[in-house]
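In structure tokens, one chain follows: the form predicted alone.
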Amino acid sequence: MKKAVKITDGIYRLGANIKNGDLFEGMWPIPDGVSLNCYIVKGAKTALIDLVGDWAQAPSDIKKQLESIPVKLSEIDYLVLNHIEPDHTSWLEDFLKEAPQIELVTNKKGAALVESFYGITENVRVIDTGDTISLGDNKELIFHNIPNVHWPETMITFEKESGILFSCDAFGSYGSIKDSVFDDEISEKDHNFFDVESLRYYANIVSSFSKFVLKAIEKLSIYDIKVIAPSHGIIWRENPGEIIERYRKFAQYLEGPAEPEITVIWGSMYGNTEKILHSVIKGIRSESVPVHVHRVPDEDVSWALASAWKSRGLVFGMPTYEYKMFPPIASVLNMFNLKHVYNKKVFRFGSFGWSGGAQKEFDAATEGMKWDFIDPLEWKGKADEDIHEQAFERGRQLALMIKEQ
């Protein structure tokens, strides 16, 4: 996208799509890319809201779009840094070489991180919640701290006249932006895509901080928000309340109840656990409960985490491996613990060879996750018909628990 996109008079979106096969945060797959958005607010003075990382072609894209407004780097008075994570700021040092006159605007914690990451201490204005900067021509920026959504220094910038909330990582999504950047211009298919990718983004990036998300939503209710302009994803101008309520729902999944669905995560060495998987799924589906199935290590944990976050029930199918859990499932559980996948109804099944041991490690790994378990199912070697029947009944039992919650 070579031109800046006008949101309203004097306010523009600048953006780049990252589609070079990299991983987000060095770990999360983004097969459909991710957008990096920043914004120009132009009154008598000019502010740039957030920056981009020195990632792929992003800096050159932003420069070209500035020219299309036109705004020269030498004409920018303020660079507002809502969040210091390097996907938003790693261009900062080179950017300031071209625009040394710019005053950086961030909060106290942000200023400390700017120094830690980039050694910058000069020409930094430290602001706090409620502070404002007037740009003239009826353009006024108001700042509000929303700590731990998802870094401690995170804040938002609100432009009072237009009602635009520049929310940085809050209300964001994976996925590249096509020709249209606004919620009222994209197709139903694209809306469904961003619905799925906003959940995966939330589960991967934000879920650990869900209590802070709910606090932030409450804090931001004091503003008359007409547009939400995040740093990743589409701009919500027709229905900004939709993405706010979506994030509220995602955050409430932490305490539950989540959706009446079951996520199955499984792995099998020689097919003995896999055969029983099918009986478990049949049991779940006999009660018409939706089920999402993810095999590891074939599939990255990113997708299993997203569906597990919104599901009331979880099933883990794994064999014993050297007296322990099957390592790919152990890795999933570690991530689920880190991301606070709590308050679930859970069933675990799996085969073993000469000896068991997976269940003991599973119990230890899930201690403190507030999971409600039904009896596990284990067997030695090849499962007989009785094991298949028990597996069906366990799946059905879990489905009934999900429906009753």
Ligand SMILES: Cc1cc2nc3c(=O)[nH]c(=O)nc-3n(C[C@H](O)[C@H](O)[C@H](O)COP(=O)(O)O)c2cc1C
Given for the second form:
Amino acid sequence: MKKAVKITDGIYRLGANIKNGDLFEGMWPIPDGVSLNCYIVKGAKTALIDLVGDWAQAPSDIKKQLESIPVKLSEIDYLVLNHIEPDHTSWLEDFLKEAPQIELVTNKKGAALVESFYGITENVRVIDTGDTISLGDNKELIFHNIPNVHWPETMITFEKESGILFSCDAFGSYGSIKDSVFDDEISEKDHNFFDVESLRYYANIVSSFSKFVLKAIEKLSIYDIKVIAPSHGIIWRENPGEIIERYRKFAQYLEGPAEPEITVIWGSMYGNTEKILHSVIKGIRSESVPVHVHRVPDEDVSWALASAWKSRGLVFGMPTYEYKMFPPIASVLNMFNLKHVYNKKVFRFGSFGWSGGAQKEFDAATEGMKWDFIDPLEWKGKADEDIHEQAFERGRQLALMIKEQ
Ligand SMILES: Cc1cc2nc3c(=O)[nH]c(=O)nc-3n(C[C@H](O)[C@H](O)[C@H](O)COP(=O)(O)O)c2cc1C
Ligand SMILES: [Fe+2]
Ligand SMILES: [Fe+2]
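Now show me the form predicted together with this ligand, since the one above was the form predicted alone.
So here's everything in the complex, that chain up top.
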């Protein structure tokens, strides 16, 4: 988008799309890109809410869009930093060279991060929850800390007159912005796309902080929120409640039960485990429970994590490898542990050659994740008909447990 998008009088969205090919946080695939949004609030004084990283063409896009309003860099009085992660701040040092008059506004923890990341200590106003800045012309910003969503310094900015909540990473999503940035202007297909990509973003970035997300939603309920304007993804002006409720639901998956669905994650070297996979899936489908299948390492863990986060049931198919788990699955489990994929019903199956070992390591690796297991299924080499039948039955058993929960 070449022009800033007006949200209401004096308030504009500026944004850049980071295209496919880059990785978010240096590790998460973004085949459909991600948007970096920031906002201008213009009263008698002008505030820029959040910046963008010095990532691809983002700084030049933002500059062009400022010109379209028009707002000169020299006319901006405040830069509010809701969150210091470099996807929103790595342009900061160069940006301030062009606009040295700008006062940075952030909380105490944010100020400490601005110093440690960028060595900036001058011209920083430290604010706390409830503090306000009046911009004149009925524009007033109020700040509220929402710690650990997902960094310790995270906060939001609320503009009182318009009811716009500038939520930074909270209520965000992967995915580039196409023709429109507003929830009421995008097609149903694009809504479905952002449904899926907001879950993947949540599972990848925010899931381990779910308790803090619930606290933040509670805290923010004191505001009469008319619009949610995050720093990634679309702006919710017709139905801001939709993204709030979506985030509440995602956060509640932590304690479970999540959706009555099963995610199957599998890997196989020579096909012995793979053949049994089909019987397990047939067993699950015989009870009409939706099943999502992810093979590793072919597919990045980002997607398996998203569907596991929202599923009540998990299935792991893997052989033994050097007396241990098949390494790509070990790596998935490590990620699931880190991201708090807890409170699931779980089944594991797989082939071994002589003495096995995967199951022992699997049991140890999943301790503490509050998983409720059904009996695992292991066999030597190629599976016979009896193993196929048992695999079908275990799939069915797990599906029944999921439905009853
Ligand atoms: C590199 C490698 C290491 C293996 N290590 C073990 C092992 O430590 N213990 C064991 O019982 N089987 C081991 N196996 C045998 C496999 O577990 C067995 O071939 C199994 O059927 C493979 O299942 P898949 O066809 O699904 O890959 C190993 C196989 C390979 C190729
Ligand atoms: Fe972030
Ligand atoms: Fe971000």
